[in-house]
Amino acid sequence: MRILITGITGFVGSHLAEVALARDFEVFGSSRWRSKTENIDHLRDRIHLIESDLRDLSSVQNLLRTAAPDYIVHLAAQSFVQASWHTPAETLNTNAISQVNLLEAIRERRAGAPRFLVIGSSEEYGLVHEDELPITETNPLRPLSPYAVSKVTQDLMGYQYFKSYGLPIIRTRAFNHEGPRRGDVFVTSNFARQIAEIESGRREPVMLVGNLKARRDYTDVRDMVRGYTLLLEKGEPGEVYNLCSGRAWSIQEVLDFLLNRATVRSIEVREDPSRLRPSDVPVLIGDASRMRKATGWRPEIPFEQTLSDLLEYWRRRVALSGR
């Protein structure tokens, strides 16, 4: 079976490629000409990498002709919430247009259309009241950032193409997921990098932080991509599934866990106003019952292990950069 992973060079895409290869998929991936490939360099001789601009319909049509996939997992996106405040139009354009081009391209070959996984986000739920926790898939969508609005667009677009054209589209709403290779613009990875740099003497012993009160439902990325492969095989087209652990960590708890594993004992924590958002989602805790019922999936890697692996990843990166 052939799988096309858009955004294969990214954090999640590289982990999904590893899982797909382990399950004997023939793996194709799209990338932009300026994409960094460090996350997949160890896989280059086992995957087919195709240069494509998903915002260009003709480029997408060529991508699908070349890959001829049985499955598509659409991961390529502007995925950093903070950046969406500064570039809302680019975020909306990139995330919405890229997906509509993919769906239009597979609509042209409806009879043999690949199963398509829309990768949504728990940010779609946005403002959630305490009496609505844990969040099920029927909860109202109240997005609180341009990024979240773009993911709601992708989510509902997937449903519309399923209903209008009968395409085998499955939607996900993935809660926060972390692990090795996570970009340092994201809070857990940023904390881990700062600690690794402090330990190596490359940064003064001061941690810069934003809002530490927010609570998030975290899952290891390696569990998350395993869930995606299960949905490709067992998910119901037209349906939407939460992928989450059902347990929340505050950003403060994440920070404390990582600081407790630092080899430098006296580290000052200082708030950085540039890291604060115009509005932030206070709490996101999900209910993955529908996912478990459909696929049997549940997270297996404790988040403590995820954070420890992430810190070790950054210690290696910092050490290598100094050679």
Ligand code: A2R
The other form holds:
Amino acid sequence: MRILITGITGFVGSHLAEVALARDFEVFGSSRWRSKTENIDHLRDRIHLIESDLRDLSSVQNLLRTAAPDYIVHLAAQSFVQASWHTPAETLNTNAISQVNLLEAIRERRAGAPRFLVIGSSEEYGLVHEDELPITETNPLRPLSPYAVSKVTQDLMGYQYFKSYGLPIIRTRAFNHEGPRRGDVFVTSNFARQIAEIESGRREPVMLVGNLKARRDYTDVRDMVRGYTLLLEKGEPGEVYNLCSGRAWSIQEVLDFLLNRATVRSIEVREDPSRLRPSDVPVLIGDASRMRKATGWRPEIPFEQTLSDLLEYWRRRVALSGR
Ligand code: A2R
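Show the same protein again, this time as the form predicted in complex with this ligand rather than the form predicted alone.
Next comes the full complex, and the chain you just saw is listed first.
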């Protein structure tokens, strides 16, 4: 089977490519001429990279002609909530237009259309009251950031193209996922990087932090991409699935866990106002029953392991960058 992974050079794309190769898929991925390839350099001779900017329809048509996929996992996106506050139009443009281009390009194929995974987010639920937890797929969508609005758009667009054209589109709402290769703008990865830099003496022993009260439902990225491949095969077209662990960690708990593993003992924690968002989603805890029923999936890697692997990843990177 041929799989097209958009955004293969990103954090999730690189992990999905590994799983797809292990399952003997022929792997195609989109990249741009200036995409950093460090996440996939170890896979370069086993995957096909096709240059494509997904905001451009003719570029997307060429991508699909070349890859001729049986499956598409559409990961490419402006993926960072925080950045979306500064670039709302760019976020909406990238996330909505890239997907509409892909769906338009496969629309004519109908019967032979590839199964298409829309990558949504728990951020779509946004404002959730305590009595609405854990979050199921029927919870209202009350997005609280431009990023979240862009993901609601992708989600409902997937529904519309399924209804209007009968395309085999499966929608996901992925709760937070972390692990090695996570970009350092994301809070867990950022903390791990700061600790690795403090340990190496490259940073004074002060951790800069934002809102530590937010609570998130974390899953290891390697479990998440296994879930995506299961959905490609077993997901019901038109349906939407939460992917989550059902257990929440506060950002404070993540920080404490990582600080406990630091080899430097006295690290000061300091609030950095630039890391606070105009409105932050206070708590997201999901219910993955629908996903479990459809595919048998449940996360297997404890989050403690994920955080330890992330810290080791940053220790290796910081050591390499010092050579
Ligand atoms: O920006 P690049 O060239 O490094 O590539 C990124 C790609 N991407 C695009 N590809 C083609 N045309 C575009 N206009 C375009 N804009 C962005 O998306 C990169 O390969 C990928 C994003 O990678 P990350 O930022 O590491 O995101 P991550 O964590 O892998 O997220 C995957 C999905 C996204 O839909 C998130 O919104 C969701 O999971 O959470």
